[in-house]
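One chain comes next, on its own, written out as C-alpha cells in the form predicted alone.
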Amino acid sequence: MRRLAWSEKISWQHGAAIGWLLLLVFAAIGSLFLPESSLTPDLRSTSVPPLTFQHWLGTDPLGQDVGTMLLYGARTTLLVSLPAAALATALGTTLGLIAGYYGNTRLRFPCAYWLAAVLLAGSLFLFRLPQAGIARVWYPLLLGGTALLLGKQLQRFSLFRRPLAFPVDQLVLAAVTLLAAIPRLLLVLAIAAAFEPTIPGLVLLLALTSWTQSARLTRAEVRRLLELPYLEAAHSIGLPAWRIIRHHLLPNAWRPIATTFPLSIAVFIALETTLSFLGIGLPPETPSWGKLLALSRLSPSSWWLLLFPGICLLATTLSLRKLLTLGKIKSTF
C-alpha cells in the first residue's frame, strides 16, 4: 500500500483550526486600528440584542459593542497567553536541560564559592535593603561582587579549592514537586490578588507558576539521550558541556516541547479568562473575553454575552488542541 504523505493526512478539521487561529490573529491586529472612543460606554444603548442597527452582536449592560469587545479581547488573549507560554517553555526547557545533564554530581564549585554564597545569604538576611532609591538596586549587586571577590581570594588556600557538587537536579525536582502540590489556579489567584494588576505582571506570574510541565518533559528526554552512544562519544572526546547541550541535547529534547506548545497556550487562555472573569490579574480598563462573560451577571437575560465569547473560547481551545494532533502527525515524518 502507498504510504500517505503528510499533506494527505491533514483533514479539513486541521484547516479549520488553522483558519480560525489566523482569524484570531487578524482580529487582534485589527483592534489596533479601532478608535479609542469605540469602548466608550453608551448608557442609551445598554443590553441591546444582536442583529440590530450598528450593533450586530449586541451590547453589554454598559452600552459597549460586543463585537468591538471581542476584537479587543482577542488582542488581550494573545498579549497574555503567547508571551506567558513562550516564557514558561523557555524557563522550563532551560531548567530541564540543566537538571537532566548535570544531575546531582556533575556540576561542581570550589568550597570557596560555597562559603562566599553562605556569607552573601547571611548578609542579605541580617541587613535590610534600602527602601527606595538607586541604593536598593546597587546594594545586592555590591554584596554579590564582594562575595565573588571573597571566593576568589579564598581559592588561594588549598583547603577551599576542594570542589563540592551542586545538586541542581534535586533542587529542580523539589521546585516541581512544590508547585505541583498546590493547585495552579489557587496559587495564581492568591498571588494575583496581592499585587497591582498589569499585563506584564500577569504574564510573569503565569510563566513562573507553569514551567514545570516543560521542565519534566525536557529532563526526561535529556536523561534518555544521555544513554545513547553518540552522547557517550561526545563526552569521551572532551566536548565542553555548553556545546553538548546546544548542539546535541537541545535539538532532540525540543521536539516533545514543541509538540505540546499549542496545548500550553490553550491552558494560559483558560487561566487568563478565569482571572478576568473574577476581576483579578488585569487592569479594570483592559477588555477581555472573561470580563465580557462577567458582565452577563449584571444582565442575566442577555444571552449573547455568554454565547459569543463562549464560542470564541471554545473555538480557540479546540483549534489549539487540533494543532497538537497536527504536530504529532508531522513528527512521524
Given for the second form:
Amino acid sequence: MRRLAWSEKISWQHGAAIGWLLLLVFAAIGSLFLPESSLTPDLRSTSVPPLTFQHWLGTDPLGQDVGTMLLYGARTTLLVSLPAAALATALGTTLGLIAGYYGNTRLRFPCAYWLAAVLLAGSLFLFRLPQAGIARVWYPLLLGGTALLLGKQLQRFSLFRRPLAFPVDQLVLAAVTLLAAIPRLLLVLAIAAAFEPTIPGLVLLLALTSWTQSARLTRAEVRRLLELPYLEAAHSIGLPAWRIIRHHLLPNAWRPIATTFPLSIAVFIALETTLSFLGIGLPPETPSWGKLLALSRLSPSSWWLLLFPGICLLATTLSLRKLLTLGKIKSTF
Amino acid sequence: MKSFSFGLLALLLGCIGLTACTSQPDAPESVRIRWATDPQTLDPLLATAPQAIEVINLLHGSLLVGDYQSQRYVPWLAQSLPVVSRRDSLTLLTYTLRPEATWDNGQPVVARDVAFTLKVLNCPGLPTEYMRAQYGFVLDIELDASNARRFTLVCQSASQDIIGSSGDYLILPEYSLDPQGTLRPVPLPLLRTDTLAAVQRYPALRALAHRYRTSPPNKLPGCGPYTLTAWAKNRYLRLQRKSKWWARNVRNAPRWLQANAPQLDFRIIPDDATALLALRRGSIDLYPMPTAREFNRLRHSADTANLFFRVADSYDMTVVGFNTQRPALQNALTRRALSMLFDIPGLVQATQQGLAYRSVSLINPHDKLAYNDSLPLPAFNPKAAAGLLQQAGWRRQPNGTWWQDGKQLALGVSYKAEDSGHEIIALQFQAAAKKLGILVKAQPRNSELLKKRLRKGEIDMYVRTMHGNPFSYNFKPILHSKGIGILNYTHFQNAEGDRLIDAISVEQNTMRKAKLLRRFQTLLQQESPLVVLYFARHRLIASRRLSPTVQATSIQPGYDALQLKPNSSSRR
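Having seen the form predicted alone, could you now give me the structure of the form predicted together with the partner chain?
Whole complex next, starting from this chain.
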C-alpha cells in the first residue's frame, strides 16, 4: 500500500527525467559499439544541414557527423562527470568526517612524531626528489620509513612522549576557504591549461577543486551529531574512533550528501561543457557536447550545432535536478 | 529637498561619466580594418606576427620594396635599383637615396642610416639571428665621401634575388638610436665575422644593444608614410598619415609611394562571427581572410549589394613539417609514408572550400619556369604508405601497430590552437594514421609556445602556414642546416640540400636557377622534410564605403593598405 502511494507521487516529469537519463546511459554504452570509422571526418560534407542522407543531424565544420558526436559526447559526459562527482564527494565526505569528528584537539600525536615529520619535511626541502627512474618511488618511501622509525625511537625519551594536537579542523577549513575564495572556473582553467589534456587528468582536476561543498556539509552534520546523547554514550564506553565514524556518523551524515549528488553531477557536466567549449581539458579528438557548441562559432549559420547539444545539455541538467525532488518524496515515506 | 539635490547631483555625475566613457566617433576618412589578433610588438627586429609586419612596413621604409603587380623589387627609399659592378670576385651594388626622403624631424635619410642599420642587424646582444641568416651576403658597406646619399654594398654575388634582398630591410634612424654616432667606427666585416672581438674593441655595441632593448619600439621614428597615434592592446591600433609625408614631393610618385587613407584603424576582433556582424553593421570597412565558408556564403547572400568580394592567388602555403632529428622520423621513407596519409583534395575542400590550389613543393605553380611539373602531386594512399613503412624497417604487429627496434611508431602533431583549419588537417591525419595502426596525438598549442618548441626541436610533426613571396627564393632560414635553431623547424640537414640552397641564392642565370630549383623540389619530395598541402587564395570582403579599386593581393597581408581610401560618394 505504502509502495503504491510513493509511486503515485512520481509525476510524468519524474518519469521523463529517469527516461532521459536511462537513454543517456544507453547512448554512452551504444557508442562503444559504433565502428571506429564513425568519427572519421567526412571532408567532402562539412557543415551539412540536418536531414541529409547519411547525416540525419547534419555535420560540423570538421565533417564529423553530429548524431555520432552526440552519442560519443554522452559517453564523455558520463566518463567525466560521474567519476568526478563520486571522487569529489568521497574526498569531501572523508575530510568532512575527519575534521568534524576530530576537531582541533582530538587528534593527538606524540612530540616524537612531530619532530620526525619536521625532519622529513626539512630533508625533502634540502634534498630534491629524484625526477626519474626507480629512485623516484623508493626515495620518498625510504624517507617516510626513516621518519617513522625515528619517531618510534624518540618515544623512548619521556620528553618526546608528550602528545600534541593536530588541528585537522582548522586545516580543512582553511583549505575550504582557500578554494572557495578563488573562482572555480578560473582555477580549473589555469590548471587545465598547464597540463596535457586527458580524461583521467580532467576528472582528477575537477574532483580536487570541487570537494569543498560535500566536506562542509559533512562537517556540519557531524558536528551536530556529536552533540547527540547516543554518541556521547559511544565515547564514554570507549568505542574506537573508526567504529564511531564508520557505524554511527557516516550513515547519518550521508543523507544530505546523497541528496545533493545528482546536483553535483549536473554541475560537473556544465563545467566539462564549459571547458570543452573553451578548448581546454579534453584532447581535441575527444568528442563532447561542449566542443560541438564551440564549433558553432566557426560556422555561425550552422544552427544545428547549437540546437542539438543544447537540447541534450538542458534535458540532462533538468533531469538531474528533477531527481533531487524524487529524493525528497522518497524521504517522506 | 536635500534628497532631490543629491539625486540631481548623482544624475549629473552619471551623465558626465557616461559622456566620458563614450568612444569618440571615427574620423570620417579613416579606413577600418579587421584584425584577428594583436600585433604584440612593433619591434622591427622581433616582430613575426603578420599584423606587426604590416604596421612596421607602414611606419618604416626600406631601400627596395616588392611590388605585387610586377612581381619585382622596385625602388622605395632608393632613387633607382642599384647599379651593379664587379671588383674581383665580389659584386658591388651602388645605391643612391631619394633626395626627398626625410625622417620625422626633417633630417634627410642618408647613407649613414643604412650603414647604421646593417650594423644593428649584426649587433651582438640583439635578437638578429634571422636577419644575419637572411642578409649575411652583405659583406661590407662603403659610403661615398662626395655624396651623403650614395653608398655601395659589397656582396658575395649578383643574382637577381640578392640584388632585391640587398634593399629589403627596414632602415633605422641613426639620429634616434645612436645620436652620438658611436657605431660609425665599427667595421661591418668585423661584426659579421668576429662578434667577440668586435664587442671587446667597441664597447659602444653593448651600449647600443642595451639602449635598443630598453627603448620602446613604438616610439621609434620611421620614414614611412604613417605614424602610430594610438594602440590599445587587444582593442585597436591607429595610424595617422604624416602631414608632411616626404613622398608627396616626389614628382610622379609611383603607386607604392602613395598613401591614400588619411587614417588607418585596425580593429582587433578575435571572433569571426563578431567580425562579420561588425562588417554588416558598417563598423569595419575591410575584412581580410574571412573563413572560406563564410566568404562563399556571404558572396551568395543578399549582402552582396553592400560589399565587395575579392580573391587572389597567394603565396601563403599550409605545410606539414616533420622533425627529421626525431628517431622515428629520421628515415626519409617513413616521412614519405606519413605524407601519403593526408587527403589533400578533401582538406582543400573542407578548410578552404576549394579556394586553394595544390603544389608539388614550396615553389608556387604560377612560376612556370621554376615549378617542377614533372613531379607528381602528393597523393592520399594508405596502402602505399604501409609499403613504404615496411621498406623503412617498421614491422606491423598482429594488433596492427608498427614497431622498430622495440619502439612503437607513435607521433604527436602540433598546431596553433586557434586555427581550425590546422585542426581539421591534424584530425584527418590522425584518423588515417589510426586506420593504419599508427598512434597520433593531436596537440593544439599556444602560438608562442609552439614556436619555442619548434625551435628547440621538441615536436614530432607540425602544421603551419608559411608566407612566401614572388620576389626571391631564399630557403636558407627554413631548410639550410645553418637555419636550425632559427626557422628550420624540420631540423633538416642534408649536404646536397645545403649545396642547392647556396647555389640557388647566388645563381645569376635564370635558366640555370630554374634548373636548380627544379632539382631542389625533387630532393624535397625524396627527403620529405615538409609537405606542402596547398597554397591558399587570399580572400577579402570590403564595404562599399571603400573605393571599388580595392584589390586582393598575392602577398601578405592580402591587400595594399596604401591603396585603400574611402569612397568619396559614400556617407557613413
